[in-house]
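Next up: just one chain, as structure tokens, the form predicted on its own.
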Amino acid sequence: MSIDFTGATAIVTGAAHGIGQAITYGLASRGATVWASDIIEADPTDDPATGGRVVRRVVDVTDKGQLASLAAEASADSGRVDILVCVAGGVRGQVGQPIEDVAEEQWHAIYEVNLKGAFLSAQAVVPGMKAAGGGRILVISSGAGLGVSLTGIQAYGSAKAGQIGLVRQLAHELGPYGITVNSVAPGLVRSNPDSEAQWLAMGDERQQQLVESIPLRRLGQAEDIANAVMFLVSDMASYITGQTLSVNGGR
């Protein structure tokens, strides 16, 4: 199966490291121009030589104005954004605690970057996609949104479930315009400081139990998630919308 994005313009949020970086490189290696955004600045000299192009920008996905500016800049050359992949999110450095101890600010911080960030990112690119007659939107949700979060963080599981609901709703709204909206729900992937801290906090016994509960007997890699994304944002998935694909080794 050959997937080619030559000539396509893509935006990836949360692209500085981990899953977002793997998706950025996957799209660029197949010919896309990728506008890789994150709230932290990445070193562009780390970007490998690819068939496409990677353009780095610092963007806060909770800021509607910054996202609008990114979409306008990304679409200036071709007149459109063909692909949006929303990766920005996570637990914002939080750890699980009893519900009675959760501060309102902690709840909002996770909801803002995960659910609001995905909504505002889609809002920024949809007008151009409608005008172009199509597009692909992909949200990186989580197995926590389909079941129970390993983090024990109430806001995270709720926000990820909210993302999946948003995907279903937007798929129905945007389908008549040729825009597909889907989600990939990873299992635990040790791809950033938060997930690494979560892994280490489990300890040896729980780590072993988790791996043994996965039929493929290994944790996922960032590239495993990126590969699923490549399919869902390609023309091969043009009749797939409103779906959430679990990429978790069968767990």
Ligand SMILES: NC(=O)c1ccc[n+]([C@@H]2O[C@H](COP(=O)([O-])OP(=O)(O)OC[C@H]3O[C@@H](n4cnc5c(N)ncnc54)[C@H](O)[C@@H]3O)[C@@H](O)[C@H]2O)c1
Second form
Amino acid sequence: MSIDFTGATAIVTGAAHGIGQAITYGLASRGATVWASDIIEADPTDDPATGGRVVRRVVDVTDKGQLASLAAEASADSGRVDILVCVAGGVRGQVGQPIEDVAEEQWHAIYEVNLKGAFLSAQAVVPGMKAAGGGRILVISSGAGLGVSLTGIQAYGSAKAGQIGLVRQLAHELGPYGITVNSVAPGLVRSNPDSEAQWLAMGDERQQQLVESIPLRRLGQAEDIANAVMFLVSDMASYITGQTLSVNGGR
Ligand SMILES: NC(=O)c1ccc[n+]([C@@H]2O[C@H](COP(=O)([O-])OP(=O)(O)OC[C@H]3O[C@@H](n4cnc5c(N)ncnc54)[C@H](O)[C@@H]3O)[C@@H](O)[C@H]2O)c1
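Now show me the form predicted in complex with the ligand; what you just gave was the form predicted on its own.
Once more the chain from above appears, this time first in line as the rest of the complex follows.
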């Protein structure tokens, strides 16, 4: 299956490393101009040569004004934003605790970036997509939003479930404008310090049990997640909307 994004403009949030980085390179290597944004700076000299272009910007997805500026700059450059991929999220350094010990700020920190961030990012690009007559919005949710989270973090499981609800609702609202809205739900990927710590904390025996519970007998990699995203934001997926695709080796 060959997918070509030549001439397309994409915004990726949470693009500095891990899954967002893999999605950025996947889009750019297929010809897209990618506005790769993150709250932390990424070194553009680390970016490999691609068929397209990677433009790095520091943007906080909890800040509506910063997202509006990003969308305006991207569409001034090429006339429109065709694709938005919301990756910014994660557990923000937290670990599972009994509910009675969770501070309200911890709850909010995870909700802000995962759920409000996806909402505000979509809000920033939708007017342009409507004017252009179509677009693709893709949210990286999680298996934690479909079942019980391995992290044990209440806010994470519920914010990820919230993202899946947001995707369903936006698909319904934006379908008449030719805008598809879908989500990819990864299983555990050792793509960031938090998921690496989670993996190490399991110890040998539980790690082995986890891998053996996965029909494809391995953990996913950032590129596995990016590959699913490439399909869902391509023309080939023009009749798919409101869906959440689990990319988890079958577990
Ligand atoms: N790694 C996993 O096991 C796994 C599993 C399921 C879902 N996910 C989801 O995949 C996404 C990417 O995860 P990852 O593993 O690549 O982790 P990651 O921590 O590398 O990715 C999250 C990115 O979001 C950025 N970010 C954080 N707050 C932000 C903000 N306010 N504004 C903009 N950017 C911000 C971070 O700097 C980071 O680059 C997350 O949404 C995560 O919840 C990850």
